[in-house]
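Have a look below at one chain only, the form predicted on its own, in structure tokens format.
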Amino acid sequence: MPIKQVHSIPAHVDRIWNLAPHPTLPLLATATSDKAAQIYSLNTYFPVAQLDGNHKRSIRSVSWKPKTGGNSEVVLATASFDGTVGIWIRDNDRFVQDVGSTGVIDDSGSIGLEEWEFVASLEGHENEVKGVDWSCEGTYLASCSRDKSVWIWEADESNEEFECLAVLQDHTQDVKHVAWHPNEELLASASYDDTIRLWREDDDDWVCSGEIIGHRSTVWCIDFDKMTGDGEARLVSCSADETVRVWSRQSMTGKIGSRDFPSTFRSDPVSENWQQEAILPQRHSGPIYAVSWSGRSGRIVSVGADGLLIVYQEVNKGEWVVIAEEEDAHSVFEINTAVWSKKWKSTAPHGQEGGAEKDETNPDNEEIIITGGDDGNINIWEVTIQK
């Protein structure tokens, strides 16, 4: 099953650390070493906004707040090596309507970029902030840092005032990544201490509900399976030990929220038992920096220091095969991030008819892989399905 590069965007002069497609809009955010985040249209692959001037060092991670209920605001969180988390809100009166343009048209008729407002700076971490992620309903924001801690924040309705609900310090080394479960208020964190920890609220306190041990070196990235049923949970992890592993929750006890996994043992502390379900076929010959689990096809993609792009598919429960592999996916450069995204309909060139944020997808709910590396490029890939 071949993989094909369909587009490449020379996005930045320095390395791209992280990429985040918006969950419901054709927008892609980048985190880079040049202290800025950029927003790209996934209809045109043109830049539509540049977010800069507020962070003093590299932006390491970006995360979109889910649009839930009547909330129409487009909100982005940025995590920086300067020790802060930034909150940005798009000006809904000035955003790209014309899909062919590279920005908004101002009063003089010239094309500029969208306007975004920097509304909050979250301070408290004592060192570089490595990761940031919004919870499934946008209620909480998690951040992690080189200071070995994970912070959980709660925003007000304006997304301008944030309260720190918990500082979690069970990891013994640098925390590299955080990820929320797609349906539960369950947080996972990955660390330089070779472990993954699970966190959830218990009687108004956030506690470590589980620890996953198995990797033999730094765990760089984690992602939850988005296609599991109610009460089920699986996640994928990648490591400097050159392995990609899948873990599944076997059991859970203790008091939990009504929206979460049911339990009859209400007097016990929250506890989750996670076990290794599979080690995926080993192809990488260096640290694996990123994994992403598709919510459409159920496939997993991994990238790392060796420049390989690997796509895996589950053929039976816990049995995975490699279905696509690309060497030197960013030439001689390391690849730091890979994410799955909905394949949005490509729109007309500048001056022709189209709509920037219409839900126009290709047939069969197709998807793409988006990668970013030390070359500063964003590469777009498709996996060809052979029927």
Second form
Amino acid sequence: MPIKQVHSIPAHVDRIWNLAPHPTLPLLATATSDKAAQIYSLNTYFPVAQLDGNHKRSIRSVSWKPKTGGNSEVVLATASFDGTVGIWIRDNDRFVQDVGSTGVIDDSGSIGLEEWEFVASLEGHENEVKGVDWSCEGTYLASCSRDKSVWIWEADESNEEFECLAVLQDHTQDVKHVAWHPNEELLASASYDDTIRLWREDDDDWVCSGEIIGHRSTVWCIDFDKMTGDGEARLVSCSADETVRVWSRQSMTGKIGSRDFPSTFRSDPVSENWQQEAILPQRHSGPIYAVSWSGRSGRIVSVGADGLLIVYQEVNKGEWVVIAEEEDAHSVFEINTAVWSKKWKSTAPHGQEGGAEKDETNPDNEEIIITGGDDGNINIWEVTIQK
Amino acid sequence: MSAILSAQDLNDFIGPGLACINPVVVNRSDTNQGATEIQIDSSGNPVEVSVDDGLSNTTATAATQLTPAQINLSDCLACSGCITSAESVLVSLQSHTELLSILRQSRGESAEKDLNGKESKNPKQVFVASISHQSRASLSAAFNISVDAVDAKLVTLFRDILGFQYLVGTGVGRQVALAYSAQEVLLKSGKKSDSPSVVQKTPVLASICPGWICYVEKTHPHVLPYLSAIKSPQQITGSLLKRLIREERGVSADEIYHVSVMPCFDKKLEASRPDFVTGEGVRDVDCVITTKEVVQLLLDENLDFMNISEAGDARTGGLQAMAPKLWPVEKSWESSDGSSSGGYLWHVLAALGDEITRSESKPTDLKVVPGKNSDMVEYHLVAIDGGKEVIVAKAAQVYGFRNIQNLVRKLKTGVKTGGRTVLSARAKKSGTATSTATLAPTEYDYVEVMACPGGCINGGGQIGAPTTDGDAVGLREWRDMVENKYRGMRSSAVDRYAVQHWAETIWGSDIDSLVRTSYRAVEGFDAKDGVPAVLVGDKW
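May I ask for the structure of the form predicted in complex with its partner chain now, the form predicted on its own having been displayed?
The next block holds the full complex; its first chain is the one shown before.
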């Protein structure tokens, strides 16, 4: 079998909407119909924190602030159907150690949960917030909502005071997902209006610099290629039209952030031109809810309403093949989210199979796929095909 | 010329809400509802009849009379909910066609009949138009002629072609608004020796922008106590015009039709606010048309603006004759210092500065502190005391939805306010730690708030940038060009005391009824009352 399930966490009673692994720590955040996000350890697969007491409706999306420089804070953003985005910071005096241990052990020897502090609530959206994402250096936070708008926020150093930088209303329908480029200050958003839009800063305002039209139905999710060269950009999108497509940027004008790209006139409005590079081999027979592009292997995973989990690999630029396919990955339930994650060294809990040791010589073993579905389970998968 | 008009940019910068403000509520609590259908009875009224097993029950007892669902323009524009491109094009196009039809009607060319087939009494007899400075600047930039030439052509257009008896600029209304706004802030801040008549909360927020007002009333009622109570120039002009013309011509107010040319569509809403209608149903402003609609009107009537002759010696002869007798004509067409949205902040700080100089004999100066974007600027009024500068008042200019977001958030009690400097993202990248002003509303005496980025000069109803090849101009550049036309206008200082004296002489001692208004929270649709039958944006 090219893919195997190595673990399953019966995490929630109700559906899991979204999962996010921390960029550098073995932590996984979950967004569920509970009004509380949960944090799991990716070493032990045990829960280490529950972030409750703030949101009044389901959490739809979660995003970790990238750890930058000397700032050692661990910060999570939660997007909720109650119309707000919550900002949470881990109490650094009481948290599960990064490597090895199984929880905060108190005096009686039993495992406790971490303490997290709710520090800010970003209000302004008119209704359900569907997506949230931090930019590559943690400078900006983007949120999107059923109110058709994308908002960009900036935090101060304490992460407690957020200023609204832009309210972007170019989409004509519900915006489902936002994602930032891995190293440029370029934002992409996916919408019920069948388009993907790109956003950049122009002078002191954010504008829509490009539009990707091609999908014939709601675009549910997008993810950027993390292995592109300087100045390049590619993204993958999945849609209710049952296709997964890869798009690449052909040209652009104007600056990105503080970097100048060649442009004929300095006063050119920022714009960029994206073209479809590939439609991945079609396997899904229902809306595809999530895609994720691995920053380690360059592989793409997609999941959807049909319960299929598909892994694709690029054999030549623009040419993709399916290397693994799993049916009923969450039994009869729809799968809402899939993410690639670093595989953390883990001791198999309670003698369960699947806790393979990290293989330094084989980079393929370094990553796992984590999926969440309507069954409330978090499933962990390993692709066993060599690259 | 048709390139100037673009139906799709009817964007007043604050996005529409999703749920209709006047929804048809379906009461889920009714337990005796089986299947029903709607029929028309013998007298043409809609009735709801129950359906049993597929057969409708048309006996009198089984049918319930239905009241027709009603929604009128005021409701719709108040909501700014579902009125987006398509509908608002229709609405806006109706306005200048409405004007033309009323003009024809008054000339006896056509008669309006009411529902019973009778001709409506009181066709309008006297037509007056007022035009905003921003609209004149827009026309000046679009046709690439001077503002004076625009004014001269407007006289010919309104007087000779359309048959108006009066045409004025909104400068007089603006001067009155500026004078009373400054007084309002002085009284509130305690920096004036007169006894305060009304004490307002700090900061006072400008209330000239109807888009901003609607947004506050509908979404952020906690901001209501901060709003300035002073009416906008559009409304003050309307009240004054109708009073003066009524007396001058011996007609009743409802025989006067006042059209105002404005830079945005939200001004239509302002004109139809219930606060601005008298007991007899007379509105201070009967119809607002945007600058774009003036162009559309010319197109519809096959007129070429450039070919309209300039009424000779317009500045004195033409304009003078087009104003009511007691109207200070020059001031009507002159602009004022400060921002191209009217200069409210400028005048408030100038008045505060004058007061300091007068009472404490200290000179004052104005410092400008840019915010993190061009639509957010802080101003500090400093008094110079023995060589040292002491900040005596602060004010800010907050334009655009994204900055308004930060303003309303910081005015919520319990929210930590600014004061803390946010390192601008650009500064972080370049390595220098220059700080810019963050919005700190509780420290300000006044905030000039406008919904449109760039302010009124960039209103949603202004003529857009030329887009044909060779003539194409970028949006920023176009905004600057229109702004320059505005700056090129003659402007005069506002002598607060002279203005107030004039207003009180013309209007009478009940000056509050001329210059003050009030706001209220719009009762939103509450989910517990039932469920709306349709949410805008629902796909069928």
